[in-house]
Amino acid sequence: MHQPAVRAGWRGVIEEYRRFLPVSEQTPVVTMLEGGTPLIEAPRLSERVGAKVWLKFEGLNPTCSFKDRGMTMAISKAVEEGSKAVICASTGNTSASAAAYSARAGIKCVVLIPEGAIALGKLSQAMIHGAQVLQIKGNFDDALELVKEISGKYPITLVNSLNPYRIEGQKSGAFEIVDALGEAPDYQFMPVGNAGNITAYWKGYKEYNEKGKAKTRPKMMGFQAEGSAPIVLGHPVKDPKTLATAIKIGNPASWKQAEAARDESGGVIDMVSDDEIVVAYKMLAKMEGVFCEPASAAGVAGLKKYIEKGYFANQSSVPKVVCILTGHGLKDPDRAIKVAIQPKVVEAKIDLIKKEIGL
């Protein structure tokens, strides 16, 4: 077996999978040596659900998310095309990446947010790297169709995964994960919000199928918040509400190509409670040491759901399942503190010390 990681000498997600995007020699690449996350074997979970699981670690990114991957592509070619200024809607991630890459051009970059509805870890980014940005009273969807009128009508690059480069860059998760493995797993569990992540990384597995880089190509598995699930109930909904923030959204940009994923690769998109997220964010931590941020925990509720409930009960063989841990848990260290066992206050007598700890 492969033995995944970040590989010496990595140069980027575009260097590394250049023959695999729209880019050209002129394209000026602006990168922070995105990519390259490592692929973690997760044998206390594998053991716990049954299946051979390992955790596609995206935390591990210059901004600690999955959304540079995207945006190295989206800043680079907005660099090209002469752009002097980017503007994106956020629940977080995609606020701090762009932030970050925008500071890295030498451009502005304009950010628009829901009020009081994102982490601290992710605003606090956004705002260090330079960032104007802005918080509307209204939720991730109305600051969507903000955007979305203010780029169609001034000289202002989109940079949300309405983005075709978002797309393109981010399908490189999909590479880095058959490179390691040598194959396409069997499934992938991920979490769903704008569905821009599941659009892109089926549309990797694709490209490298048709290449013969892959013999198979994976079932994509799909999780929305049980509170902000559009995509499972066949409509908008209107005030989405979940502790899992990157994954509150009414309305995603990418819906009907989340569908398109979901029932060309045999897959479903279903949806979690918060209940069931947070179980998953803890066991993801205690029993892998692996700390994810809330959201990214919604693929592995998924698997644990679906094992429970039987899913893989008629296999042949042993599953492969890839889970994606879209961002760092300590992009909302709050949600943390709030349900870990909080510590106890002892005075420092070593006595009363050894009698905590069982000494």
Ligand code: F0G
The other form holds:
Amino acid sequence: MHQPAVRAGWRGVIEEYRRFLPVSEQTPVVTMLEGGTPLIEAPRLSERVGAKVWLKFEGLNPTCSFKDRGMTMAISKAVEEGSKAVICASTGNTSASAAAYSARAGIKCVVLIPEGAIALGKLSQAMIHGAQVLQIKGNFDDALELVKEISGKYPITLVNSLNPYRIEGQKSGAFEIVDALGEAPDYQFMPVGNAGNITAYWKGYKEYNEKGKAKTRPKMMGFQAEGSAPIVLGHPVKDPKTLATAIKIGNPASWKQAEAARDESGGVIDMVSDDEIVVAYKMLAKMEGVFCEPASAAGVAGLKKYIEKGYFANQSSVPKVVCILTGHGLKDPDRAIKVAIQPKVVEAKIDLIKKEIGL
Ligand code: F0G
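Based on the form predicted alone presented above, generate the structure block for the form predicted in complex with the named molecule.
Let's see the whole complex now, leading with the same chain.
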């Protein structure tokens, strides 16, 4: 299997894809050399599902999620436009990325997060980078309404994916996949929350196709968590629930664009249960050695589900599949500790240790 490498001499998303992005020589590039993440082949998973599977490991970005691709653009453009402050609502990763890139740019960052509902690693990031962190007594959807209203009335730039520069930056993920594989995959499986990322990837694939860089476009296969699946159900979910806190969203901002990505590509947006997410999360860690956060595993859970349904059964050749692993497992260590085998406490005696190991 072709194992592509993209990292050597990597200059960050804006410099690497400048000609595809709305930047000029005047744009002050705020970067931490994000992007250029590995597309890792997944031999065991491939064998298990009967497809050629690659994992785009976005957990290896500077703040350990895909958000950095969009944030380098959003913060660079905010600074170019003279903004002194940014604001976002977040289930955690956007706030971590906004906080880090704002720190780097020397501007103020305000983040609204649902109280008690974001993973510990993400909260620690927003705090240590010096953002003003407001935990609201409400969910992500409530937080998004509040930041939309505030940024509409006051000179503070919204850096949620409603900001078009976020989508522009995030489309680079699709470029990298095509650059690495030499063609577009047949299918892309990914989680869907606020639906910015599926929108961005589809934009990227379409642009590369139109510019002649890829002959084809993948089918976009998006997965929501069962308790937070407004697009699948066809109506907003008032009190979304899922252990995959990153995608615990009941009224996604890019709802229509996600449906367009699905329909134009001939793909699907479906849902997976929390149990299926946990199975995929553990499977990736144990079978492939890749530790992603629970929400990231929703796409792989979807792949498993669709394979089991016989979705690829009538294909003439083995399908090429890319799964986007949106965030690193260390973002949410509590979940790993909850679902893995608990370490045993043993006396520091050689005989007892040997017995435990089976020697
Ligand atoms: N995976 C992870 C790890 C995420 O953090 C998110 C979104 C998604 C998937 C879904 O992407 O929203 O573009 O459909 N996190 C946002 C946040 C909402 O605030 O960090 P999406």
